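In the form predicted alone, a lone chain appears below as structure tokens.
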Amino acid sequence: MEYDFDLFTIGAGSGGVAASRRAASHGARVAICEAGRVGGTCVLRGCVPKKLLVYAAHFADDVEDAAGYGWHVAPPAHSWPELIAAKNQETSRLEGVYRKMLADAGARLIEGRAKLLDAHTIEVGGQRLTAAHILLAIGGHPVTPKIPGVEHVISSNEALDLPTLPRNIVIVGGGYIAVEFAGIFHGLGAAVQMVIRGEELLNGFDDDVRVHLAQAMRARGIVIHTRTEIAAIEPEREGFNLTTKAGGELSADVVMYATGRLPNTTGMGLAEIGVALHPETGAIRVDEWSRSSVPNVYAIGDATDMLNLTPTAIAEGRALAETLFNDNPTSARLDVVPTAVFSNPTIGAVGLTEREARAQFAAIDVYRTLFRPLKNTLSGRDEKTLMKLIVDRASDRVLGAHMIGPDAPEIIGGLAVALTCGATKKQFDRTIGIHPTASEEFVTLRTKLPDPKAKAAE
């Protein structure tokens, strides 16, 4: 059968665009469909605009620290509307870049909401199109619990476009989105309270990093309410009153929920054509080749709810294009994936946490250092950097690297190459560091921490 397209991609975010461009470069006839703006979550509502706001928030530290270096700066004033306008201008520019990249690659952009009618037929705005292969790169959306008054809250989407900076904000959730926005709003002058169900922030990260971040955020003045759940939200004359399940009360001008995201899989006809979905999340089940239960229907990125990171979606999309259209069977390697949290202070991590490594290996060695960054010696800022290496004792292979402090994501990005190559601790030890930098600490760590049992016996 002759199809209209070799590949029909639904979703013009980072993963979908990467897959479509790569497929088109190999000669495939490609269409990419988008119901909203081109660029997806990362460019329009996530990584890029959020990090621009993170940069803005960090200037408060820079101004404060400057006095220790002899700079005498008049009390600064910040304009939230000017920041948001500048952010919007940049995301619009990037949307234009994405549109041009697709056009230059020869991929046809179709604007509208897509629905699958069968394994090879897509309907967009009443028009029916066919494709040999269909790629679902449809992303996800924020979700909130069903409690009274939840209609009054905002998500990270709306937080990026508030007309004014709130004086007092409550952020519900303890994941990376929550801690990043807590740092943004606090750095720009808002009073910030966080509400989390557990004892520590950032489930899934190394425990030392989680504890260190909470200590640093509290030292900056951010209030973290642990083991707390919101039962109801009620509007007041100015702002909102939040009632906890334990009967406590909080108040805020703005309430933001960052309590998770779900894939955008509803209303697309996926289950009807046989695409297997996770019963609770709606995530598309795929194999290592990004193939769903329908052989010619594929899914990448947040739609699969596995590793919801932009670089992994891009890697999955490019691998799929290589497999389908370049006679080069490729699957994305997702066993060593670095990640960053642009909190204040920032976090970088790659590989296994200590808890994960102890569960998977017979014996591990842990190296950890805590030190005051050189910059803070003159600025007077009492904030320390934490670094940690996890090593398999039997093979000497480095299993994980974790850091919280200035430039952590940039430093961990380099270490990710080493871990991907299977570097050993001995190879780290042989590496000559750059002095004076924080990064040299990772290649000068020599003292192992005692094993937990040995420590308990002391």
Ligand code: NDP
The other form holds:
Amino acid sequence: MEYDFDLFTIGAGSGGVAASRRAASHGARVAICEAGRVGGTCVLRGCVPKKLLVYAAHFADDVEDAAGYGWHVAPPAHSWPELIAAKNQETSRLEGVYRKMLADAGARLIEGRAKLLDAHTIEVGGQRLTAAHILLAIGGHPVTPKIPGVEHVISSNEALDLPTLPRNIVIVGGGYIAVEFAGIFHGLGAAVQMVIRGEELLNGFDDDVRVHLAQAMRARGIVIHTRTEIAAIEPEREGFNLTTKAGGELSADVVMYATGRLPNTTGMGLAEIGVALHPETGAIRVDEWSRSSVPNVYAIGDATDMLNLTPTAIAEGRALAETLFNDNPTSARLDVVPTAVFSNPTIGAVGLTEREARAQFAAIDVYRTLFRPLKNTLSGRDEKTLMKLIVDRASDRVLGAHMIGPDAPEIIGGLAVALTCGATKKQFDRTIGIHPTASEEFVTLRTKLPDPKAKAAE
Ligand code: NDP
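Switch over from the form predicted alone to the form predicted together with the ligand, please.
Now the complete complex, all chains and molecules, led by this one.
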């Protein structure tokens, strides 16, 4: 049977666009369907606008630090509306770039909400279209716990478009989004309180990094309420009153929740055509080839139960296009995935944390350094950089590299190549560093931390 398209992608975000362009470049007849703006979470509501705001906030540090270098800067003033207008202009420009890239690749953009009627038939705006392969690149959305008054809170979507900078904001959650927005709002001049249900921020990151981040954020003036859960939110004459489960009270102009995201998998006929979803999260179950439980239906990115990161969605999308349309079976390799948090200070991590490595390997060595970056000497900024390497004692392979401090994402991005190649500690030691930089510390680490097992046996 002849279908209208070889590939029908639903969702024009980073993953969907990457897959569609690659498929079209191999000669496939491709349609890509989008219900909102082209570009997806990363370009329109996530990574890109967030990072622009991170840059904006960082100027506050730069101005402060400049004094130690002889600059006399008058107290600066910041305009939030100007920043948001500039950010919107850039995201609109990027949307145009995405549209052009799709058109240049020969993929047909179909605007509207898609629904699957069967494994080969899609309905968009009353029109029925057929495809040999369907790719679900439908992304996710923020979720909030169901508590009284939760309708008053904003998510990161609205935080990027507030009409004015809040004077004080409460941010609930301690993950990527919460810590990044805490740094943004604090840097731009808001009073920030974070509310987390555990003891530390950033579950899943290396414990030393987590402790260091909380210390640094507190030292900058961000209040972190640990082991605290919000029971109810009530509007007041100005702002909101929050009651905690333990009976405490907090108040804020704006309450933001960053308590995780869930896939956009409801209301489009997925379960009806037999696509298996995770019973709790609704994530599409896929194998290492991005195949769902329906043979010609695939899923990538935030809609799946794999990693929720833009570069992994892109890698999955390109791998799928190679497999389907270039006779080149490719599975996106997701075992060594670096990640960064654009908190202030920034974090970069690749490979295993110390805790994960101890659980998986018989014996590991841990190298750690804590130092004051050169720039902070003259500026007088009292913030240190932490770096850590985790090494498998038996093979000498470096299992993990972690950093918190200026430029951590850039430095860890480079180290990810070494870990992907399976580099050993000896190879790190043989590497010549660049002086004077922070990155040279990673190749000059010589002193192992005492082994906790050996210490306990003493
Ligand atoms: P995360 O999953 O990273 O963090 C969610 C946070 O909310 C955790 O601290 C969690 O606590 C807390 N939480 C969850 N449920 C509740 C609840 N009912 N009450 C109170 N606290 C709760 O989600 P984010 O929303 O921060 O980000 C979503 C995803 O977006 C990330 O997983 C990441 O993949 C991606 N992202 C990546 C970025 C990057 O690469 N730089 C930047 C931003 C987002 P606990 O730890 O106790 O479970």
